[in-house]
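In structure tokens, the next block holds one chain alone, the form predicted alone.
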Amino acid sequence: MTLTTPLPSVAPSPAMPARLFAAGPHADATLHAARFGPLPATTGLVATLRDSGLTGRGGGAFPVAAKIDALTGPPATIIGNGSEGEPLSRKDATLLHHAPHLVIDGLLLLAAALNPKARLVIVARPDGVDSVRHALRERADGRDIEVRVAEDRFVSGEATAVVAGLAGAPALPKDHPLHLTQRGVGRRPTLLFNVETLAHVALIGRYGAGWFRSLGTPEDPGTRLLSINGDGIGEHVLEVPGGTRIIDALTAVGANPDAVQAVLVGGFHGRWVPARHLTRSLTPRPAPDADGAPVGAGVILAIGVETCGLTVTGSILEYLAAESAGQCGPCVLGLPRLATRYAEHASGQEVDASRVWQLIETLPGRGACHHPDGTAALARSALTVFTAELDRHRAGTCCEGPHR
């Protein structure tokens, strides 16, 4: 389900910074060395890091510095995660086409101040591992990089799943008691950043942490990357402010507001939003206030007035029963009847609600990963914010027209 279309471009947008893709599309390194001088000292750049506020851009948020400071040893591998296993994200791939020298000098950046021995992997998609490829043939200071190509499957972009690729074994996500800063590739402390994350260090450590801050919110400081798709928008890729409102990233890149019926914030494991809340911000986290809207992977999917959210839910429901990682009960059985009861009280065929929502409750915390957590959220979010259109249903119609 991976999108296979041409990478989208990175003209910039007069309402949005321009930090990740500053020297161009398509920056080789002489264009790279041109806008970004040569790689600073690593002198204080764990503090540096710490100061700055960023978080990962995976999708878990987690504090970059809080990550390091849990290596119980000096990390043997350190690992940049371009897998993207989010089907409709492109960002990573897209970072990893035009700005590839970004995400190598956060990877030689951090080796040199934990670790200058550590193993190096850039871990990418298909339509990613060339450009990197080209661009470590172009420098000196990355021949001793691996690159390695992710599977293409929505679970195989998580952490551990990643390190059991490393290792020759399939690409799944593992139950981990301990921590990969504990023990990861070979057993020993490894250190996993999202290749964005990587692209960030490399530019903190050039101009600090206040010029970190100076975009963003104090909650999310610094600028992300987000993939925009949806219903007469096409395919994006969007550098924003942390904090950014739904509605501002929709209009940077063409979307008109008042023919949006709702987007999916975070992704395939992400939050429906209906078009009278998208003034909210987009947040690393869930907002204690519920006024934000949890950013999760970078994924934004807008949804038109004459598309049925719960028809595309029901979709994205089927493809990750599909997905199962096939370790654990709640995946294996859970996630398929989640899929066929969600269907079936959708359709307006099954008045009963229960039936789905016995599911929705008790799946998530259940399973090995947080795949059946995510999924179950995702139809959590779908029967709370499409009820009218649950109403249609039963009626016999749909935004698209005859329901049956």
Second form
Amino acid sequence: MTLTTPLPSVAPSPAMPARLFAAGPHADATLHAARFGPLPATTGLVATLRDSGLTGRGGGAFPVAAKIDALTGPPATIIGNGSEGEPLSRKDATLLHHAPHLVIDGLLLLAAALNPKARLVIVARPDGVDSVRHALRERADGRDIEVRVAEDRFVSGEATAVVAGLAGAPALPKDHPLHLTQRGVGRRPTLLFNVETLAHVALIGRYGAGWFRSLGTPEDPGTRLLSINGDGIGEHVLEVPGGTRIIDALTAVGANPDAVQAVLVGGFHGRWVPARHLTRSLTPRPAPDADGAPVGAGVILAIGVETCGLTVTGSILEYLAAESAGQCGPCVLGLPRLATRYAEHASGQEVDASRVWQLIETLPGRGACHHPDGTAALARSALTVFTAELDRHRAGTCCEGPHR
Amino acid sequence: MTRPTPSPTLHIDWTRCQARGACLELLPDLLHPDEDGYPLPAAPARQRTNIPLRAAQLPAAQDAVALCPRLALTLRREK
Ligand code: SF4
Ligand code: SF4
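Structure of the form predicted in complex with its partner chain, given the form predicted alone:
After this comes the whole thing, all chains and molecules, with the earlier chain placed first.
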């Protein structure tokens, strides 16, 4: 969808760290080597990763060391996943464009530590693929790395979908009674990490766990990339320390927090945060009772005071319903129904809230992937956060644009 | 050393299930039909694909596995 739009620049914001982009924009092999030096030794890499507390940057925030520990044998395949199915996510493509060598380093380091004979693959959207291919031509040690174009669908970045794609099948999620670390590509143990995760591995392998933890919080050590979008603020990719407050991420890209009505944190499967809570911190995982905002894969969408969050959510739900991969009955039938009932309720036509809420409660947990869960969570969040708008719609006034 | 016996779970492959309902008849206290006839496990959302079973439900679950026309059900013992 956004494949042809130019990638955001990575000029560092004075308020934020620059680790992943420390070699500067467009870091080719020479700039990369000048800044980061050669590949480090891999002795003790897994222990260092464990100490670092690095978690996956693809959205699940699963500890990297725990994933390695779950392997039931040497990984036959190690995959760098830059599929980025979220239309508003540009951080992986941007990383692959400006710092491809860090991602390649991370993949090579893991292979050296876990199985030097492993099949190595990087999957990315077309612009990311071009960047990786170009970078691989600049160095001799990555000749065996395969580069694959990801399918441009919302759910194609899901781990089992990527593995299905590698097997030549459509890149759709698969039923997975066993984890990929037990049975993945070719039914053998497979490791899959988001490309940003691999870039952090490359840095931790060089500078150690203590260095990594010197930024961020104990719960979310290190830095992470955000894709920040929104009314009047354009498209940005920003590196921030773990635990950064939403408001600080917004101001770092030049947004005026006073013009923001609400922020969708965590992308289309994320949660709305109203303007009065912009001082909340981004958290790696959902913590229902805590004052945090789960960052997911780092997508942030800010809507201005003139925009109706209920209406924006309605369009996203329609998009997500159309992106159901057509495999699981409860998802295929339930998501379009959710979009319809949500629209009826959010517009004020349907006063009985139970019809949409009953779906929000029964959709989750019944699919080969978490698409139904994430979609229901978004609807739940919008109906919980935008209650004033809901009342206004019921009273017959529109809260958007000139009718205000 | 005694290890707790892992409780068995009934796994539903949602990509196979086509709401044929055999499991609903065999396991009425575990599965209810949703408005399209797909099984809606009574378990919390996180356990709706791998549904914990009580020992008394095991025989009926085994029957459901054998009778599901879409081969969508499996019994699992590991945790
Ligand atoms: S849950 Fe939905 S999106 Fe996921 S595999 Fe099944 S049909 Fe596709
Ligand atoms: S018996 Fe099989 S196909 Fe029928 S509802 Fe149960 S799981 Fe689905």
